[in-house]
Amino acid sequence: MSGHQVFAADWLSLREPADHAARSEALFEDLAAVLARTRNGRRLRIVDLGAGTGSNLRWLAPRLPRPQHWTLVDHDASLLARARSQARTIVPAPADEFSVTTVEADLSDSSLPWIGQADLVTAAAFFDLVSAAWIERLSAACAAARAACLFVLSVDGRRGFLDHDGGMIDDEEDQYMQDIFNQHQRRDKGLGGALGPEAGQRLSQSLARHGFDVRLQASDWRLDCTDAPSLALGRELLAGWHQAALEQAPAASVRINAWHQRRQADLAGARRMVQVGHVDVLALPPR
(Lines of atoms letter the chains of each structure in order from A and count residues from 1; the text may use other names and numbers.)
(Lines give C-alpha, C1' and ligand atoms only; values in the text may rest on other atoms or scores of the structure.)
Protein backbone atom coordinates (compact mmCIF):
# COMPACT_ATOMS: atom_id res chain seq x y z
CA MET A 1 0.00 0.00 0.00
CA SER A 2 1.38 3.43 -0.93
CA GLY A 3 1.91 6.26 1.56
CA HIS A 4 -1.04 8.09 0.02
CA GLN A 5 -3.30 5.08 0.48
CA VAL A 6 -2.21 4.69 4.11
CA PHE A 7 -2.93 8.37 4.72
CA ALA A 8 -6.33 8.12 3.05
CA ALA A 9 -7.30 5.09 5.15
CA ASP A 10 -6.05 6.74 8.34
CA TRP A 11 -7.95 9.95 7.54
CA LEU A 12 -11.16 8.03 6.88
CA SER A 13 -10.77 6.18 10.18
CA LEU A 14 -10.08 9.41 12.06
CA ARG A 15 -13.16 11.17 10.71
CA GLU A 16 -15.59 8.27 11.01
CA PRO A 17 -16.80 8.96 14.61
CA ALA A 18 -17.51 12.60 13.74
CA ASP A 19 -19.31 11.55 10.55
CA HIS A 20 -21.48 9.04 12.36
CA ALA A 21 -22.35 11.48 15.15
CA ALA A 22 -23.34 14.20 12.66
CA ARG A 23 -25.65 12.19 10.39
CA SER A 24 -29.36 12.96 10.37
CA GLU A 25 -31.33 10.30 12.23
CA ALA A 26 -34.59 11.93 11.12
CA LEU A 27 -33.84 11.52 7.41
CA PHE A 28 -32.78 7.93 7.98
CA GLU A 29 -36.03 7.15 9.77
CA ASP A 30 -38.00 8.55 6.82
CA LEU A 31 -35.95 6.42 4.45
CA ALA A 32 -36.34 3.25 6.53
CA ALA A 33 -40.11 3.68 6.63
CA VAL A 34 -40.28 3.94 2.83
CA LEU A 35 -38.01 0.94 2.28
CA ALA A 36 -40.04 -1.16 4.70
CA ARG A 37 -43.20 -0.41 2.68
CA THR A 38 -41.76 -0.95 -0.78
CA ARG A 39 -39.35 -3.87 -0.70
CA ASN A 40 -42.04 -6.54 0.00
CA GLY A 41 -39.70 -8.82 1.92
CA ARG A 42 -37.15 -9.23 -0.87
CA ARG A 43 -33.43 -8.58 -0.63
CA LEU A 44 -32.59 -4.90 -0.29
CA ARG A 45 -30.10 -3.86 -2.99
CA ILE A 46 -27.84 -0.99 -1.98
CA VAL A 47 -25.17 0.80 -4.03
CA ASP A 48 -22.60 2.90 -2.17
CA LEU A 49 -20.63 5.29 -4.40
CA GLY A 50 -17.14 6.34 -3.33
CA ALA A 51 -17.43 3.76 -0.56
CA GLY A 52 -13.85 3.99 0.73
CA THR A 53 -13.34 1.71 3.72
CA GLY A 54 -17.08 1.18 4.21
CA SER A 55 -18.01 3.83 6.77
CA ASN A 56 -21.41 4.34 5.16
CA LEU A 57 -22.09 0.59 5.28
CA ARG A 58 -21.05 0.46 8.94
CA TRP A 59 -23.59 3.13 9.85
CA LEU A 60 -26.48 2.02 7.65
CA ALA A 61 -26.34 -1.77 7.47
CA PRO A 62 -27.15 -2.54 11.13
CA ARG A 63 -30.11 -0.14 10.95
CA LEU A 64 -31.68 -1.41 7.71
CA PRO A 65 -33.89 -4.49 7.41
CA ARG A 66 -32.30 -7.67 6.11
CA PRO A 67 -31.66 -9.41 3.79
CA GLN A 68 -29.31 -6.91 2.17
CA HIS A 69 -26.85 -6.93 -0.70
CA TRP A 70 -24.34 -4.09 -0.90
CA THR A 71 -22.32 -3.03 -3.94
CA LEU A 72 -19.41 -0.86 -2.82
CA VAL A 73 -17.88 1.21 -5.65
CA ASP A 74 -14.57 3.03 -5.37
CA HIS A 75 -11.46 3.65 -7.46
CA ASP A 76 -9.14 2.47 -4.65
CA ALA A 77 -8.77 -1.31 -4.36
CA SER A 78 -6.94 -1.13 -1.01
CA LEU A 79 -9.74 0.83 0.64
CA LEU A 80 -12.32 -1.58 -0.75
CA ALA A 81 -10.33 -4.52 0.65
CA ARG A 82 -10.61 -2.97 4.12
CA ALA A 83 -14.33 -2.47 3.66
CA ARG A 84 -14.84 -6.05 2.60
CA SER A 85 -12.79 -7.49 5.47
CA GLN A 86 -14.64 -5.44 8.11
CA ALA A 87 -18.17 -5.95 6.80
CA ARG A 88 -18.74 -9.29 8.50
CA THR A 89 -17.77 -7.96 11.91
CA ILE A 90 -20.33 -5.14 11.59
CA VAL A 91 -23.30 -7.24 10.50
CA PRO A 92 -22.85 -10.85 11.59
CA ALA A 93 -25.48 -12.66 9.56
CA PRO A 94 -25.88 -15.76 7.37
CA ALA A 95 -24.64 -15.34 3.80
CA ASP A 96 -28.19 -15.36 2.46
CA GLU A 97 -29.08 -12.42 4.78
CA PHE A 98 -26.13 -10.10 4.16
CA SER A 99 -23.64 -9.94 1.29
CA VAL A 100 -21.14 -7.45 -0.08
CA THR A 101 -19.65 -7.02 -3.54
CA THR A 102 -16.83 -4.55 -4.14
CA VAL A 103 -16.25 -2.90 -7.51
CA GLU A 104 -13.00 -1.09 -8.33
CA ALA A 105 -14.12 1.43 -10.91
CA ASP A 106 -13.61 4.91 -12.24
CA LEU A 107 -16.61 6.89 -11.06
CA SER A 108 -16.31 9.17 -14.07
CA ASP A 109 -18.00 6.36 -16.08
CA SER A 110 -20.94 8.28 -17.47
CA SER A 111 -23.23 5.24 -17.61
CA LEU A 112 -23.09 4.55 -13.84
CA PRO A 113 -23.94 0.91 -14.57
CA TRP A 114 -24.18 -0.20 -10.94
CA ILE A 115 -27.38 1.75 -10.25
CA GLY A 116 -29.84 0.04 -12.57
CA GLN A 117 -31.17 -2.56 -10.10
CA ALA A 118 -30.68 -0.60 -6.87
CA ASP A 119 -33.35 0.02 -4.25
CA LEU A 120 -31.11 2.54 -2.48
CA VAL A 121 -28.20 4.59 -3.81
CA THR A 122 -26.05 6.20 -1.15
CA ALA A 123 -22.78 8.08 -0.74
CA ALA A 124 -21.04 9.90 2.08
CA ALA A 125 -18.69 12.89 2.00
CA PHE A 126 -18.39 12.63 -1.77
CA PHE A 127 -20.32 15.24 -3.74
CA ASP A 128 -18.03 18.20 -3.22
CA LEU A 129 -15.65 16.35 -5.59
CA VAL A 130 -18.01 16.10 -8.56
CA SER A 131 -19.32 18.40 -11.27
CA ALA A 132 -22.85 19.61 -12.01
CA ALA A 133 -22.90 17.45 -15.14
CA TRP A 134 -21.95 14.36 -13.13
CA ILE A 135 -24.77 15.04 -10.66
CA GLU A 136 -27.23 15.34 -13.54
CA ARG A 137 -26.18 11.92 -14.84
CA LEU A 138 -26.53 10.44 -11.37
CA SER A 139 -30.00 11.93 -10.88
CA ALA A 140 -31.15 10.58 -14.22
CA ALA A 141 -29.80 7.10 -13.43
CA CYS A 142 -31.46 7.04 -10.00
CA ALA A 143 -34.75 8.22 -11.49
CA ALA A 144 -34.63 5.52 -14.17
CA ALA A 145 -34.06 2.90 -11.44
CA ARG A 146 -36.72 4.47 -9.19
CA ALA A 147 -34.17 4.12 -6.40
CA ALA A 148 -34.30 5.97 -3.12
CA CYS A 149 -31.23 8.12 -2.44
CA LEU A 150 -29.45 9.01 0.80
CA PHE A 151 -26.46 11.27 0.20
CA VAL A 152 -24.86 12.45 3.41
CA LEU A 153 -22.16 14.75 4.75
CA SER A 154 -21.74 17.09 1.79
CA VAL A 155 -19.71 20.08 2.93
CA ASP A 156 -21.56 23.37 2.45
CA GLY A 157 -18.77 25.91 2.87
CA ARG A 158 -19.40 26.79 6.51
CA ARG A 159 -16.34 26.14 8.61
CA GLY A 160 -14.79 27.89 11.53
CA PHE A 161 -14.23 28.09 15.24
CA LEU A 162 -16.60 28.28 18.17
CA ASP A 163 -16.11 29.44 21.72
CA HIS A 164 -17.12 27.04 24.47
CA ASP A 165 -20.57 28.59 24.66
CA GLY A 166 -21.09 27.57 21.03
CA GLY A 167 -20.79 31.06 19.57
CA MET A 168 -19.12 31.44 16.18
CA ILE A 169 -15.78 33.24 16.12
CA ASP A 170 -15.67 34.78 12.68
CA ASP A 171 -12.79 37.21 12.43
CA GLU A 172 -11.38 38.65 9.23
CA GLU A 173 -8.58 36.08 8.92
CA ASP A 174 -10.94 33.13 9.41
CA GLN A 175 -13.22 34.50 6.69
CA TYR A 176 -10.26 35.00 4.38
CA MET A 177 -9.16 31.39 4.90
CA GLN A 178 -12.69 30.08 4.39
CA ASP A 179 -12.96 31.91 1.07
CA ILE A 180 -9.61 30.56 -0.16
CA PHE A 181 -10.44 27.00 0.89
CA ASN A 182 -13.82 27.14 -0.87
CA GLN A 183 -12.05 28.31 -4.04
CA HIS A 184 -9.67 25.36 -3.75
CA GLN A 185 -12.54 22.93 -3.38
CA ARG A 186 -13.89 23.97 -6.79
CA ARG A 187 -10.83 22.63 -8.59
CA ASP A 188 -11.29 19.64 -10.87
CA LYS A 189 -10.83 16.46 -8.80
CA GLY A 190 -11.18 14.09 -11.75
CA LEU A 191 -14.97 14.26 -12.10
CA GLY A 192 -15.21 17.63 -13.84
CA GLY A 193 -15.16 21.08 -12.30
CA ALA A 194 -15.92 20.32 -8.64
CA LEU A 195 -18.96 21.93 -7.04
CA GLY A 196 -17.30 22.11 -3.64
CA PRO A 197 -19.56 23.84 -1.11
CA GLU A 198 -22.42 24.19 -3.61
CA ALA A 199 -22.77 20.43 -4.00
CA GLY A 200 -25.58 19.77 -1.52
CA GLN A 201 -27.87 22.42 -2.98
CA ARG A 202 -27.11 21.51 -6.59
CA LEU A 203 -27.68 17.83 -5.81
CA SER A 204 -31.05 18.49 -4.20
CA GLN A 205 -32.15 20.72 -7.09
CA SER A 206 -31.15 18.15 -9.68
CA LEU A 207 -32.96 15.32 -7.91
CA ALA A 208 -36.08 17.47 -7.56
CA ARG A 209 -36.06 18.19 -11.30
CA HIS A 210 -36.09 14.43 -11.86
CA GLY A 211 -39.26 14.05 -9.79
CA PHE A 212 -37.85 13.08 -6.40
CA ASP A 213 -39.29 14.23 -3.08
CA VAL A 214 -36.16 15.86 -1.64
CA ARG A 215 -35.42 16.73 1.97
CA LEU A 216 -32.29 18.37 3.39
CA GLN A 217 -31.00 18.53 6.92
CA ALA A 218 -27.82 19.93 8.44
CA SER A 219 -25.27 17.37 9.62
CA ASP A 220 -22.50 19.54 11.03
CA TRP A 221 -19.36 18.41 12.78
CA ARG A 222 -18.92 20.15 16.13
CA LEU A 223 -15.55 19.06 17.50
CA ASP A 224 -14.87 19.73 21.19
CA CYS A 225 -11.10 19.88 21.29
CA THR A 226 -10.93 19.01 24.99
CA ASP A 227 -11.62 15.47 23.69
CA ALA A 228 -8.50 13.70 22.38
CA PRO A 229 -10.03 12.15 19.21
CA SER A 230 -11.73 15.44 18.32
CA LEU A 231 -8.47 17.31 18.90
CA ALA A 232 -6.65 14.89 16.57
CA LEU A 233 -9.29 15.39 13.89
CA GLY A 234 -9.22 19.15 14.41
CA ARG A 235 -5.45 19.21 13.91
CA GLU A 236 -5.72 17.22 10.68
CA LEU A 237 -8.44 19.57 9.45
CA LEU A 238 -6.26 22.58 10.18
CA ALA A 239 -3.35 20.98 8.36
CA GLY A 240 -5.57 20.27 5.35
CA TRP A 241 -7.00 23.78 5.28
CA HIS A 242 -3.48 25.20 5.59
CA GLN A 243 -2.12 23.12 2.69
CA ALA A 244 -5.09 23.87 0.44
CA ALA A 245 -4.79 27.60 1.13
CA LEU A 246 -1.09 27.57 0.26
CA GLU A 247 -1.85 25.77 -3.01
CA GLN A 248 -4.62 28.23 -3.86
CA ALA A 249 -2.86 31.46 -2.85
CA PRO A 250 0.92 30.87 -2.61
CA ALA A 251 1.64 34.60 -2.70
CA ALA A 252 -0.22 34.96 0.61
CA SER A 253 1.89 32.35 2.43
CA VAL A 254 2.97 34.70 5.26
CA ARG A 255 -0.66 35.56 6.07
CA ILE A 256 -1.78 31.93 5.74
CA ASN A 257 1.04 30.62 7.95
CA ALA A 258 0.29 33.20 10.65
CA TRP A 259 -3.37 32.16 10.72
CA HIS A 260 -2.40 28.49 10.91
CA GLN A 261 -0.02 29.01 13.82
CA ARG A 262 -2.61 31.02 15.75
CA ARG A 263 -5.37 28.45 15.33
CA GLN A 264 -2.98 25.57 16.08
CA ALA A 265 -2.22 27.23 19.41
CA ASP A 266 -5.94 27.68 20.09
CA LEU A 267 -6.60 23.98 19.54
CA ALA A 268 -3.58 22.89 21.55
CA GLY A 269 -4.80 24.98 24.48
CA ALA A 270 -8.38 23.62 24.06
CA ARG A 271 -9.55 27.21 23.69
CA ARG A 272 -11.71 26.57 20.62
CA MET A 273 -14.23 24.16 19.17
CA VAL A 274 -14.30 23.46 15.44
CA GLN A 275 -17.42 23.43 13.30
CA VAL A 276 -17.64 22.10 9.75
CA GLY A 277 -20.97 22.54 8.00
CA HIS A 278 -22.49 19.61 6.08
CA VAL A 279 -25.89 18.73 4.69
CA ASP A 280 -27.60 15.36 4.28
CA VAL A 281 -29.92 14.85 1.32
CA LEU A 282 -32.75 12.29 1.22
CA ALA A 283 -34.49 11.84 -2.13
CA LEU A 284 -37.50 9.54 -2.43
CA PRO A 285 -38.77 8.53 -5.86
CA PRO A 286 -42.33 9.36 -6.89
CA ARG A 287 -44.84 6.70 -5.89
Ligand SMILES: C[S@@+](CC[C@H](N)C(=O)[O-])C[C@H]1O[C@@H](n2cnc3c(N)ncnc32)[C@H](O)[C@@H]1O
Second form
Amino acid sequence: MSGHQVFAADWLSLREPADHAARSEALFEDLAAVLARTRNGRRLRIVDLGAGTGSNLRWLAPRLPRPQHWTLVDHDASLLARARSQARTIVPAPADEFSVTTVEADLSDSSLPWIGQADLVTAAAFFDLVSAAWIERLSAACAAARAACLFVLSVDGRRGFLDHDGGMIDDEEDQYMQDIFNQHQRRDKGLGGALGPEAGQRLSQSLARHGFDVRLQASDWRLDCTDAPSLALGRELLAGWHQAALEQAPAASVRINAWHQRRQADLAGARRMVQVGHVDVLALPPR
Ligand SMILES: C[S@@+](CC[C@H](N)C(=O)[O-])C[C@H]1O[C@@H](n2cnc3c(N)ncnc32)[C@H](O)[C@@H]1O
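Swap state to the form predicted together with this ligand from the form predicted on its own:
The complete assembly is shown below, putting the previous chain first.
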Protein backbone atom coordinates (compact mmCIF):
# COMPACT_ATOMS: atom_id res chain seq x y z
CA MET A 1 0.00 0.00 0.00
CA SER A 2 1.37 3.42 -0.93
CA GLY A 3 0.36 6.82 0.37
CA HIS A 4 2.00 10.03 1.42
CA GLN A 5 2.04 10.46 5.14
CA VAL A 6 0.97 13.84 6.46
CA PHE A 7 2.74 15.17 9.54
CA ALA A 8 0.80 17.69 11.63
CA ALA A 9 2.75 20.78 12.64
CA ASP A 10 1.45 20.34 16.21
CA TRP A 11 2.93 16.86 16.40
CA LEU A 12 6.28 18.13 15.11
CA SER A 13 6.38 20.91 17.73
CA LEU A 14 5.34 18.54 20.50
CA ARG A 15 8.24 16.21 19.70
CA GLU A 16 10.86 18.91 19.08
CA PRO A 17 12.15 19.30 22.70
CA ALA A 18 12.53 15.51 23.05
CA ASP A 19 14.27 15.33 19.67
CA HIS A 20 16.66 18.13 20.55
CA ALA A 21 17.47 16.63 23.97
CA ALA A 22 18.12 13.19 22.45
CA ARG A 23 20.49 14.14 19.63
CA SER A 24 24.12 13.08 19.82
CA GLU A 25 26.38 16.00 20.78
CA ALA A 26 29.44 13.80 20.23
CA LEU A 27 28.64 13.19 16.55
CA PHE A 28 27.97 16.88 16.09
CA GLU A 29 31.39 17.73 17.60
CA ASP A 30 33.05 15.33 15.12
CA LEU A 31 31.18 16.96 12.26
CA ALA A 32 32.04 20.48 13.43
CA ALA A 33 35.73 19.58 13.61
CA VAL A 34 35.71 18.32 10.01
CA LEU A 35 33.80 21.35 8.72
CA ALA A 36 36.21 23.69 10.50
CA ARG A 37 39.10 21.95 8.69
CA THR A 38 37.56 21.82 5.21
CA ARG A 39 35.48 24.93 4.83
CA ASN A 40 38.23 27.61 4.81
CA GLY A 41 35.82 30.41 5.75
CA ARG A 42 33.57 29.70 2.75
CA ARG A 43 29.80 29.83 3.06
CA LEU A 44 28.54 26.50 4.35
CA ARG A 45 25.86 25.01 2.08
CA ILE A 46 23.46 22.76 3.95
CA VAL A 47 20.57 20.70 2.57
CA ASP A 48 17.88 19.40 4.95
CA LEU A 49 15.69 16.64 3.48
CA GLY A 50 12.14 16.22 4.82
CA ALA A 51 12.73 19.43 6.77
CA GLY A 52 9.16 19.94 8.00
CA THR A 53 8.91 23.14 10.06
CA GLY A 54 12.71 23.34 10.43
CA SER A 55 13.42 21.55 13.72
CA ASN A 56 16.77 20.28 12.44
CA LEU A 57 17.74 23.80 11.39
CA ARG A 58 16.77 25.13 14.82
CA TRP A 59 19.17 22.69 16.49
CA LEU A 60 22.04 22.88 14.01
CA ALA A 61 22.15 26.46 12.76
CA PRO A 62 23.15 28.17 16.03
CA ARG A 63 25.92 25.58 16.51
CA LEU A 64 27.44 25.69 13.02
CA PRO A 65 29.94 28.30 11.83
CA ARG A 66 28.60 31.14 9.66
CA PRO A 67 28.10 32.12 6.90
CA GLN A 68 25.50 29.43 6.23
CA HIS A 69 23.01 28.86 3.46
CA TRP A 70 20.24 26.34 4.06
CA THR A 71 18.03 24.60 1.52
CA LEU A 72 15.01 23.01 3.22
CA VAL A 73 13.24 20.40 1.08
CA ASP A 74 9.82 18.97 1.84
CA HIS A 75 6.65 18.14 -0.09
CA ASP A 76 4.43 19.89 2.47
CA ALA A 77 4.15 23.59 1.62
CA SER A 78 2.41 24.52 4.87
CA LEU A 79 5.23 23.04 7.00
CA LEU A 80 7.82 24.88 4.89
CA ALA A 81 5.90 28.15 5.32
CA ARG A 82 6.26 27.76 9.09
CA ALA A 83 9.96 27.02 8.71
CA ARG A 84 10.44 30.20 6.65
CA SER A 85 8.50 32.39 9.06
CA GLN A 86 10.60 31.22 12.04
CA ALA A 87 14.01 31.07 10.35
CA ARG A 88 14.90 34.71 10.95
CA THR A 89 14.51 34.42 14.71
CA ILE A 90 16.83 31.40 14.96
CA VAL A 91 19.99 33.10 13.84
CA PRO A 92 19.48 36.87 13.89
CA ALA A 93 22.15 37.70 11.33
CA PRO A 94 22.28 39.59 8.02
CA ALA A 95 21.31 37.64 4.89
CA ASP A 96 24.92 37.31 3.73
CA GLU A 97 25.65 35.51 7.04
CA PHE A 98 22.58 33.30 7.27
CA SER A 99 20.01 32.53 4.59
CA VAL A 100 17.29 29.93 4.12
CA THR A 101 15.61 28.76 0.91
CA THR A 102 12.67 26.36 0.95
CA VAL A 103 11.93 23.94 -1.88
CA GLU A 104 8.57 22.23 -2.19
CA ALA A 105 9.40 18.89 -3.81
CA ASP A 106 8.43 15.26 -3.61
CA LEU A 107 11.63 13.42 -2.75
CA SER A 108 10.27 10.20 -4.23
CA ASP A 109 10.62 11.33 -7.79
CA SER A 110 13.46 13.75 -7.44
CA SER A 111 17.00 13.28 -8.68
CA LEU A 112 18.11 15.17 -5.54
CA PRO A 113 19.65 18.06 -7.50
CA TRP A 114 20.37 20.17 -4.38
CA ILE A 115 22.94 17.72 -3.10
CA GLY A 116 25.48 18.38 -5.87
CA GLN A 117 26.47 21.72 -4.30
CA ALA A 118 26.15 20.76 -0.62
CA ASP A 119 28.85 20.67 2.04
CA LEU A 120 26.46 19.02 4.49
CA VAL A 121 23.38 16.91 3.79
CA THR A 122 21.16 16.37 6.79
CA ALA A 123 17.76 14.99 7.76
CA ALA A 124 15.94 14.35 11.03
CA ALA A 125 13.23 11.81 11.83
CA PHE A 126 12.89 10.95 8.17
CA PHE A 127 14.55 7.66 7.25
CA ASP A 128 11.98 5.23 8.60
CA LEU A 129 9.80 6.46 5.69
CA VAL A 130 12.21 5.54 2.90
CA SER A 131 13.14 2.37 1.02
CA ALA A 132 16.51 0.65 0.56
CA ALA A 133 16.58 1.76 -3.09
CA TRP A 134 16.01 5.38 -2.08
CA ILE A 135 18.87 5.19 0.44
CA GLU A 136 21.17 3.88 -2.30
CA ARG A 137 20.26 6.81 -4.52
CA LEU A 138 20.92 9.26 -1.69
CA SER A 139 24.27 7.67 -0.76
CA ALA A 140 25.43 7.81 -4.37
CA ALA A 141 24.45 11.50 -4.64
CA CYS A 142 26.21 12.38 -1.36
CA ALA A 143 29.33 10.47 -2.42
CA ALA A 144 29.43 12.23 -5.79
CA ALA A 145 29.19 15.61 -4.00
CA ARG A 146 31.73 14.51 -1.32
CA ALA A 147 29.28 16.01 1.18
CA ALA A 148 29.30 15.25 4.90
CA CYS A 149 26.06 13.66 6.11
CA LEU A 150 24.30 13.95 9.47
CA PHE A 151 21.13 11.87 9.56
CA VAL A 152 19.57 11.92 13.00
CA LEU A 153 16.70 10.42 14.96
CA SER A 154 15.92 7.36 12.85
CA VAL A 155 13.74 5.01 14.89
CA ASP A 156 15.36 1.63 15.47
CA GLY A 157 12.48 -0.43 16.87
CA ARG A 158 13.55 -0.37 20.57
CA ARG A 159 10.19 0.98 21.59
CA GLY A 160 8.17 0.32 24.70
CA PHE A 161 7.49 0.90 28.37
CA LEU A 162 10.05 0.98 31.15
CA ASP A 163 9.91 0.53 34.90
CA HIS A 164 11.32 3.39 36.89
CA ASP A 165 14.53 1.41 37.34
CA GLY A 166 14.87 1.45 33.52
CA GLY A 167 13.95 -2.20 32.87
CA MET A 168 11.94 -2.84 29.70
CA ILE A 169 8.44 -4.21 30.31
CA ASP A 170 7.70 -6.45 27.42
CA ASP A 171 4.68 -8.57 28.19
CA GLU A 172 2.82 -10.66 25.64
CA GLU A 173 0.46 -7.82 24.74
CA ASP A 174 3.32 -5.32 24.29
CA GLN A 175 5.07 -7.79 21.98
CA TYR A 176 1.89 -8.34 20.02
CA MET A 177 1.45 -4.58 19.60
CA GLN A 178 5.11 -4.16 18.67
CA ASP A 179 4.76 -6.73 15.86
CA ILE A 180 1.69 -5.05 14.44
CA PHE A 181 3.25 -1.61 14.70
CA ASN A 182 6.43 -2.73 12.92
CA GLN A 183 4.31 -4.20 10.11
CA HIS A 184 2.56 -0.84 9.80
CA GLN A 185 5.89 0.99 9.73
CA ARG A 186 6.99 -1.04 6.71
CA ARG A 187 4.08 0.14 4.58
CA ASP A 188 4.96 2.30 1.60
CA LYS A 189 4.86 5.94 2.77
CA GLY A 190 5.42 7.33 -0.73
CA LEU A 191 9.17 6.60 -0.98
CA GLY A 192 9.02 2.86 -1.71
CA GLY A 193 8.60 -0.03 0.75
CA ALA A 194 9.56 1.72 4.01
CA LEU A 195 12.50 0.36 6.00
CA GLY A 196 10.95 1.41 9.32
CA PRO A 197 13.23 0.39 12.18
CA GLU A 198 15.94 -1.01 9.88
CA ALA A 199 16.60 2.36 8.28
CA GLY A 200 19.54 3.50 10.44
CA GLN A 201 21.51 0.28 9.87
CA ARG A 202 20.78 0.18 6.17
CA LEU A 203 21.76 3.82 5.83
CA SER A 204 25.11 3.24 7.57
CA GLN A 205 25.88 0.18 5.45
CA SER A 206 25.04 1.97 2.24
CA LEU A 207 27.12 5.05 3.10
CA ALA A 208 30.06 2.86 4.15
CA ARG A 209 29.87 1.03 0.79
CA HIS A 210 30.13 4.42 -0.88
CA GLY A 211 33.41 5.12 0.95
CA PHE A 212 32.17 7.22 3.89
CA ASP A 213 33.61 6.98 7.39
CA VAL A 214 30.40 6.16 9.27
CA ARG A 215 29.73 6.65 13.00
CA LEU A 216 26.53 5.80 14.88
CA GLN A 217 25.16 6.82 18.25
CA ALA A 218 21.91 6.16 20.05
CA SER A 219 19.59 9.16 20.41
CA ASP A 220 16.71 7.66 22.38
CA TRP A 221 13.72 9.39 23.86
CA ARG A 222 13.07 8.41 27.49
CA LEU A 223 9.92 10.09 28.66
CA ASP A 224 9.18 9.80 32.36
CA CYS A 225 5.74 11.39 31.90
CA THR A 226 5.94 13.17 35.27
CA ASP A 227 5.85 16.62 33.65
CA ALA A 228 3.15 18.01 31.37
CA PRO A 229 5.22 18.17 28.11
CA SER A 230 6.52 14.61 28.37
CA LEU A 231 3.08 13.30 29.38
CA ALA A 232 1.54 15.08 26.38
CA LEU A 233 4.16 13.56 24.07
CA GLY A 234 3.74 10.12 25.68
CA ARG A 235 -0.03 10.30 25.16
CA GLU A 236 0.32 11.33 21.52
CA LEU A 237 2.80 8.54 20.90
CA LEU A 238 0.48 6.01 22.44
CA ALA A 239 -2.43 7.36 20.39
CA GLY A 240 -0.29 7.01 17.24
CA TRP A 241 0.64 3.39 18.06
CA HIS A 242 -3.01 2.64 18.80
CA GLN A 243 -4.18 4.17 15.53
CA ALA A 244 -1.50 2.38 13.49
CA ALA A 245 -2.36 -0.95 15.12
CA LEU A 246 -6.07 -0.52 14.36
CA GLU A 247 -5.25 0.26 10.73
CA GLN A 248 -2.95 -2.75 10.48
CA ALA A 249 -5.15 -5.29 12.31
CA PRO A 250 -8.75 -4.01 12.43
CA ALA A 251 -10.10 -7.44 13.34
CA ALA A 252 -8.10 -7.32 16.60
CA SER A 253 -9.64 -4.06 17.80
CA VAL A 254 -10.85 -5.45 21.16
CA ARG A 255 -7.37 -6.67 22.07
CA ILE A 256 -5.73 -3.48 20.78
CA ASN A 257 -8.14 -1.22 22.67
CA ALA A 258 -7.61 -3.13 25.92
CA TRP A 259 -3.82 -2.70 25.60
CA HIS A 260 -4.25 0.99 24.83
CA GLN A 261 -6.45 1.63 27.87
CA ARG A 262 -4.07 -0.19 30.20
CA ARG A 263 -0.99 1.68 28.96
CA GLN A 264 -2.86 5.01 28.94
CA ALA A 265 -3.65 4.52 32.63
CA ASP A 266 0.02 3.66 33.30
CA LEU A 267 1.16 6.90 31.69
CA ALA A 268 -1.43 9.03 33.46
CA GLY A 269 -0.35 7.54 36.81
CA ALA A 270 3.36 8.05 35.89
CA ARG A 271 3.84 4.34 36.60
CA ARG A 272 5.77 3.76 33.39
CA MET A 273 8.36 5.56 31.31
CA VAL A 274 8.29 5.40 27.53
CA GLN A 275 11.35 4.63 25.48
CA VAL A 276 11.65 5.21 21.75
CA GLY A 277 15.00 4.06 20.42
CA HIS A 278 16.63 6.16 17.71
CA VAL A 279 20.00 6.25 16.05
CA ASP A 280 22.03 9.19 14.72
CA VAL A 281 24.38 8.58 11.80
CA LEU A 282 27.34 10.76 10.89
CA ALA A 283 29.04 9.94 7.59
CA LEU A 284 32.21 11.76 6.60
CA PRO A 285 33.46 11.64 3.02
CA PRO A 286 36.89 10.25 2.27
CA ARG A 287 39.59 12.98 2.37
C1 LIG B 1 8.63 13.03 10.92
S2 LIG B 1 8.63 14.43 9.89
C3 LIG B 1 10.19 15.18 10.36
C4 LIG B 1 10.26 16.64 10.04
C5 LIG B 1 11.51 17.35 10.51
N6 LIG B 1 12.71 16.81 9.87
C7 LIG B 1 11.63 17.29 12.01
O8 LIG B 1 12.63 16.75 12.51
O9 LIG B 1 10.73 17.81 12.69
C10 LIG B 1 8.95 13.80 8.24
C11 LIG B 1 8.97 14.90 7.20
O12 LIG B 1 9.23 14.30 5.92
C13 LIG B 1 8.42 14.92 4.95
N14 LIG B 1 8.20 13.97 3.84
C15 LIG B 1 7.65 12.74 3.91
N16 LIG B 1 7.61 12.17 2.69
C17 LIG B 1 8.16 13.06 1.82
C18 LIG B 1 8.38 13.07 0.41
N19 LIG B 1 8.04 12.03 -0.35
N20 LIG B 1 8.96 14.16 -0.14
C21 LIG B 1 9.31 15.22 0.62
N22 LIG B 1 9.12 15.28 1.97
C23 LIG B 1 8.55 14.22 2.56
C24 LIG B 1 7.11 15.24 5.71
O25 LIG B 1 6.33 16.23 5.07
C26 LIG B 1 7.66 15.67 7.07
O27 LIG B 1 7.91 17.05 7.12
